[in-house]
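Only one chain comes next, encoded as structure tokens, the form predicted on its own.
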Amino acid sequence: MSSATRYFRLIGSLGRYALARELSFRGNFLAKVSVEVLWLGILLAFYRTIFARTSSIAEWSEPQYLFFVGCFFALNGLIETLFLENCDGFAELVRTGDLDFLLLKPIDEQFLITCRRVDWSTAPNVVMGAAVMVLSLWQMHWAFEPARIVAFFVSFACGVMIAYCFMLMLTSVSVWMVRNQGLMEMWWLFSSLARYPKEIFSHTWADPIGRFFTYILPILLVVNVPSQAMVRILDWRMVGFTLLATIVLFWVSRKFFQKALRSYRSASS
């Protein structure tokens, strides 16, 4: 069996043994699902009054910026959904020795660290978020253009790769100071800057923020790139630019776990 293929198994059967679990408790499965499909609700309606009294936002229309919203959501609930637990989780791992355990399996550290877990309670908020942005498309009556999906799928792939590497960087740092809230914190302080349009930050005081967030710490890239390779302009120098800084974000990001784990000290030392 080649290497890939027992990753992906090692994720299906993950998978439904967290399904199964959460499936346990139905009740407070249901309750967690009804949170965030309330939380869309707020969101569009939210948007949805600020559109009814201007007819764009940072250049965007109301249909486009639907789409924006959609593919956040997309992408935040992929994230939350295989990721979020497991690095949330990390510096408890780390205080009670717990990791030690995990370090002994014969798998990557990194891959059973920060995906043995599946959240499925999230997981409906990819499904919401594609059906938001597909309403989107019929509001603006788009053309099909193969060009634009394969944008979109390839820099929506890197979005979730930038995220998660940023998420696993904060994370690492958890070996050293133990407790990570103040971390997580800082994880969705990002997340918020990736729920808006870059061109906010255009033309104002703000122009280094903007510029900042989106070549050196590049989470405006995140949902962007693919919103505005889908809706608006198709540059392919930024899709190509966001493929750059993922290969450079991973590699940077698991060298700086690794180097985390190797200054990590066992529960019996």
Second form
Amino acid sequence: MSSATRYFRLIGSLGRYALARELSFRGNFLAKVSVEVLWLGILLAFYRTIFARTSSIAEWSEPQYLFFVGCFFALNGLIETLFLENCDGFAELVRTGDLDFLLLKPIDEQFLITCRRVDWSTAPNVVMGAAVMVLSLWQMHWAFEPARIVAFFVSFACGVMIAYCFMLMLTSVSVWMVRNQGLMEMWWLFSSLARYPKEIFSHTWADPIGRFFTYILPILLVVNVPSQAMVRILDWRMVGFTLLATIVLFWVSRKFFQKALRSYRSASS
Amino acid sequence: MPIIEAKGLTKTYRVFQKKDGLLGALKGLYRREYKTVRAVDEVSFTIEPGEMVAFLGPNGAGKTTTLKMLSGLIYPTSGSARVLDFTPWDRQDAFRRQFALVMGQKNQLWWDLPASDSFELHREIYSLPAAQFNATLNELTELLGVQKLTKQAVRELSLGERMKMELIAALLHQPRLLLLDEPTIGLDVVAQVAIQKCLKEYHARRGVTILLTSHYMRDVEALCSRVLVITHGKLLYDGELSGLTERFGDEKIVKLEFAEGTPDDLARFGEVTRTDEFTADLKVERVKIAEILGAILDRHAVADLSVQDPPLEQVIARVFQEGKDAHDAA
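Structure of the form predicted together with the partner chain, given the form predicted on its own:
Now the full complex is given, and it begins with the chain already shown.
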């Protein structure tokens, strides 16, 4: 069995067991799903209110902005489903020493630590986000363009990876800090930055901030590039830059994570 | 070739020294004081394939730290080790496939799911062929008598049952080396004996090498003929279990039964540890045993007598105390 097949099979198994575990606490599962549905509803109602008074926000028309919101929701949902719970729990694994068991397994540590539990309660967000995107495309009478679809999926996947890399670096710090309650706050800051079009940073004083979060800490690429590629301007240079940023960030975050593991002290028994 | 070879293995930690009170906590924000703790100090030993070795020491002696270095979880400060012909802290997959670490105080199974689900996941991670996996699982569940419990959520199992499941999970991939860190801690006598029996039987069948730490001397006596004793990070003794008593147990227990009642002058021969109408136990210096037995037999009508080594717990306690005294003196 090839290495890739083995890892795909493992993701499938981990997902299956996580679902079995989640469904054994049915009430909790339903409550979490309800909160996510409510959250999307509030978000859409809020933007509907704004667009009742204006025809565009930062050069994005209402259907285009709807697509942006759907893209953010799907991407954020995917990250939360696959990685957030695992990364958030990493500090606890370090503190209690339970990380020991994960490091003993004959498998890539980064994979096992960051993908071992699938949070199915946020998975409906991906479907809801996709539904919002399809609705917006229908509203704007979007003409089918294969190049845009390719650019969208490539940059969407890169967006997920960029977010994952930031999360991995934030969570790696737990090895030195042991308690890392700031991760969720940092993640909230990250998702707050990612959820708005980068054109909101086009004013004089905000321009350097926009450039910083596009080219240095490329958080603004995460949702902006796939959304732009699909419903606004298809800029292949930007898609290429996003791909390059993803590769560099993945390499840096992996090295950082491995360096952190070298400093792991393991809690005493 | 040894299965484990440790040379001058040393691990030091920097430990933050927290000052008392709020003022101390505030000072700690800008200036912190650290103490260097030498958890393991120049430890060297070898273990041959198929051996069952006990690693003994008081709490904080460095046993678990050594096990964690040998399993590649933590990096040593200095020294080297070869385990299964690998450098453990390189954590190569080929190395990790060949050993298992069981920690009595920790749980690696999925808490909310049946143990069988964790075993299946284990099979996937180790890429075990289905036939081999099923055969090993059947063998182990039978050996530990838990065939009917694998479908029950782990959180609903008793501590003893959970430990048995942990042991099964550790042995499913048929490791060549098994590192056990207090596997029977907190278990009742019945569960302890069941675990000991399983380990003994599995060792006889598969010839697995076992390095065990335990505070229960019953585990050690039941399983291991060789012991390593470590205190304050330094290896004090490496040899046969029986040799430990000879080297550190400089007293013997003499059990006496008198034909005409227990005499009242026994204290002159040694320390009386127990007495009743017809029997008494005396603690006597090992070198004087022949002389004292001769004197007792001359003076009193002895119906029966036996000479025994002191309990292993007492010998070990003495070894630990000597190690502590030596450390404090240094």
